[in-house]
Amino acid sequence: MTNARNLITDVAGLRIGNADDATLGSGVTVALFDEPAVTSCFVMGGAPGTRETDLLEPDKLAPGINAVVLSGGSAFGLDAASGVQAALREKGIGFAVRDAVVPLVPQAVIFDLLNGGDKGWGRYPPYRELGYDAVQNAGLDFTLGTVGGGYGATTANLKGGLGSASAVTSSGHTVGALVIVNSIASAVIGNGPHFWAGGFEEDDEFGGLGLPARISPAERKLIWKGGPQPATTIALIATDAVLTKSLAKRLAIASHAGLARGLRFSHALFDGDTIFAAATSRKPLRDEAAEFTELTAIAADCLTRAIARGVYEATALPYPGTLPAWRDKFGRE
């Protein structure tokens, strides 16, 4: 059963900010948990850019993070870490250690440094203060598409983007993926328009076509960005249960199925498919082994249907030459 927003912001106890710049061709996008949050993550891409993912290892001291941010930039995005900490800190949000406050920002980046956009920054990239920015804006409602971190991404053969789906569990629990789609290969069947994820559709989500008759051999030939151009899907996986860190870590492994369904293919050499999962801890779980089991199912379902909303969402770049958007090819169905 999908929520009423079916954005990740049907947790309760986050919201979600965007900030980007169509002349620079990229932005960012930042999780706000509105109390420190259980989180872990399990990165599975060859080539990944993270920023203290060590920290949220299982037995690691921080018992939660304030934010999680998923931008552009590959390496030079993730000053945009240091953009969130600083917003955080004006309002006193952070890890107390006597006088101290440090706000904890785990962060994970996409490559989009050759998809048009002027990347000649300076001396500095602005990834910083798009992400102060990103803070500011972050609201229970966003758009999806090429906006914040996902405004600059693409996929093999469509424009890329931002996607976000929700779910609630029989158990009463709910998940939600926030996701960034900037894979190396391709979301859609063949040339199209059929979704690889369109078996797991809810409410024509993403133009209600589900699946063809049959997937031909032709149709399932991989097609990828070719030659060393690395390629990242990153995601957020948040639900309202009250989770272990360990738990949480089993919770992004788990999800991990969802970029295989969602994508042919994932976890590739020049990949750098990274999941957070983040508990708020609302809702305790009765059950521990069969809730969290279908919790896993269902976040990764989640995830799948965010990939193909990112896609579906997305606008294409303002840029010549760049990849068409799925509405531009398909139109909106």
Second form
Number of protein chains: 2
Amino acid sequence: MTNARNLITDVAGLRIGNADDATLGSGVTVALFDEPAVTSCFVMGGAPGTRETDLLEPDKLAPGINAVVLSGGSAFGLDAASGVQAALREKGIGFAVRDAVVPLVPQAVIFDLLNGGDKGWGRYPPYRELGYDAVQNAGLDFTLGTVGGGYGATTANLKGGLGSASAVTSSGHTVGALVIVNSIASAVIGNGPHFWAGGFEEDDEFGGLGLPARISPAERKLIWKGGPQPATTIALIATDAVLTKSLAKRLAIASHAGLARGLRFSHALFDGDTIFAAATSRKPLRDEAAEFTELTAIAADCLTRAIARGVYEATALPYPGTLPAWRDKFGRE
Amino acid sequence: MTNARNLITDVAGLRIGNADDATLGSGVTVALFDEPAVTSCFVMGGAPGTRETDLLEPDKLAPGINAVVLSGGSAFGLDAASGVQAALREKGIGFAVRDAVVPLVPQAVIFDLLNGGDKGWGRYPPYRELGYDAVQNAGLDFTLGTVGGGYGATTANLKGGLGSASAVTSSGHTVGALVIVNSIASAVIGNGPHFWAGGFEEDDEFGGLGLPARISPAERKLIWKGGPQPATTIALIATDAVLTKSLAKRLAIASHAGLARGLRFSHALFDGDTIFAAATSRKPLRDEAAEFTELTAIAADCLTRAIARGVYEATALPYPGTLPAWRDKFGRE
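Could the form predicted in complex with another copy of the chain be shown next, to go alongside the form predicted on its own?
Everything in the complex follows now, all chains and molecules, and the chain you saw is the first one.
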């Protein structure tokens, strides 16, 4: 069962903000939690770019974090969390140590430095200000595709972008996924319109084409950016369930299955594939074994769907010679 | 491109041995390396059962290992490595420390204690002897399905089993997967004959049914063993490429994508999903970035295919009331 918005914001207790720059060809997405969220993460790519991920390990203190940033800019983009921290500090939000308030803002980045945008920013990159702006824009509704941290995202054969999807488990817990699809490979089968995610689509949310009955060896030929070019799919899974930090980590681990299903292929040497998982802790699990297991399975499905939606909703970058968007190539209903 | 056998033994430098016991309803599979193989592993399940996996970390010494065991028996089955060690010691095979020779034999197990077989073994379980026997039976050809460590394996709705598949990359490196499919969930879509792996099938290796063009919400309803019952899919990926231990670990990590694609779902709280990756080091990588990236992608595909083959080739356990085999239910061409 999907929710009204079919966005990660169907999970009570968080808002999403985006800021991007068409000249730069990049941007920032931030998830702001109303209350500190129990959060962990799991890095599976061979070339990650991250900030404040160590404190998300279950053996580390941080009982809850204030925001998660997914952005462009590769390692330069890690400045975005600084802008988010500045905006949260102005609101008095953060981990309080007597009079000091320290906003905890983990982040992961994608590599979008070679997408045609102008990356000649002088001494300091503009991601700090984009992070600050993204906080100001945060709300429950947001658009998908060439937006925020997904602005400059690409796949090997189509424009990538920002995706999201949500679902409700049979125990009534809401789970949602937010993803920046910047895959080293492809979200579609061959160079056709069908998504690898086709078997998981709800309510024609990414075109309703289903799956091809046969996939020929030619269509299974690997399609990827090639050579040593970093590329990364990064995501946030959120749920209103009450989770320990250890279970949040397991949710992040299990959700990588959803990343694997939405793309062929993933988790490569030049990928930085990273998933954060956050619990806004509104609704306890009654039967932990059963309800949590279903939650992880549905979370993976949400991520698979979000990946397809990120590509389906994308528009081409405004530079000559850039990759086509799915809709440019395959139209829409 | 697949190989002649379409088994992990298409990778030069290893043999597979199986031993199982119909009364016990369980068994052992061993991969024996002709020369010590550069091996690592990656555990992603929430309930693993393993032995000698710490030494597979890239920061640990062991430059090569002698065998990998995949077996039934849950934590009791970990005795199988002892039998493999005994057999290897008799042949003088192992890590030499002056006159002492220590066979290095990492292992992972599946939970098959409740499958109907007689687990009343008295003081000590029989896995040590099964491990010893499996070494004696090792060769290049072996059967799939209800065999060896896959003898007692099940999925939520069909008999599981031992699977394998192989492929050759465009750089001429061979890669193969060996898997025991004992999933907490399902390898088929709904309760029908189509495999989740359908898009990856080579040469009708698991029935040639392809994919259904549409998967209804009813067919997407989660199918799983339910409650706190452990279940696990464990695998070995092997390649003839020359890999460092660090790259072997990355191969194990990336191959989990193949596990995720072959099952819905995987990597759950009560799963012990673990993948070993071993390099028999016959053939150097010329362009590491490109050739290794393709190797990881094709390895994941092999594992997806091997999962489907393990279920497709299985026969039902010889006890009343056990799960049907795929062929019992859906026949064969």
